[in-house]
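In the block that follows, a single chain appears as structure tokens, in the form predicted in complex with its partner chain.
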Amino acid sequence: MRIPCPFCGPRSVSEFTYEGDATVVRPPLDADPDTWFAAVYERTNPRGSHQEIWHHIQGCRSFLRVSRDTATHAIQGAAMIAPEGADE
């Protein structure tokens, strides 16, 4: 598996950390314990296409948004996550 960093190009899965699920949201911090109990356990776990965080950790040290079939491994794209309120 080789995950197309924008910044460094395909680079082997190797050099990457899996952080999880892209699609959970941190709620905020006085969010009722039902939000935060489906934030920290609760996933959907498809088979298929998944969005997903990985870290570039032996690369560039993004953090990456990569979307994922994870039926086949094969990979749709990757792109950086962009900080909180910036422009897309």
Partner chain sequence: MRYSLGSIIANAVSGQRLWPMAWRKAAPKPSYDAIIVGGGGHGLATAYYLAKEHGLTNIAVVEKGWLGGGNVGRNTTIIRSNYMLPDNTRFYEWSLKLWENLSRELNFNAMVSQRGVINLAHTPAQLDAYARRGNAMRLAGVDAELLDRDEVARRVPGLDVSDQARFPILGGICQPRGGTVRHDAVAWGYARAADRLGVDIIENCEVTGFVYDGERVAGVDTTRGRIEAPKVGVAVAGSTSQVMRLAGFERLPIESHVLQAFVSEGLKPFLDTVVTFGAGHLYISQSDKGGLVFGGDIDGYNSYAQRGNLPIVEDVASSAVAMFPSLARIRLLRSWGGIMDMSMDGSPIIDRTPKPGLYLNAGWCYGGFKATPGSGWCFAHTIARDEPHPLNAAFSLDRFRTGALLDERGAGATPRLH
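Could you please show the structure of the form predicted on its own, as a counterpart to the form predicted in complex with its partner chain just displayed?
Excluded here are partners and other molecules; the one chain stands alone.
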């Protein structure tokens, strides 16, 4: 599998670290423990197109939002994730 890093170009997946599901909305820090348990452990296992966060740890060290088909591993696209407050 090759991930198209917007900065470095297509690279082997071995250069990246999977950082998680990009669709998860985390609860506020003061949420009750049951809400946090559900957010951390109760996840779906989607089949098909999915948004994921990958870290180009052995390259430019950018965090990317990658659109990947979980059934075929086909990459549909990747974009850099801007740091919080970068667009302000």
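Just so you know, these numbers come straight off a predicted model, no measurement behind them. Residue numbers count along the first chain shown, from 1. We call the rigid core whatever largest set of C-alpha positions still superposes within 1.5 Å between the two forms.
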**OP:** Answer yes if the CA of I57 moves 2 Å or more between the two forms after aligning the rigid core, and no otherwise.
**Re:** no
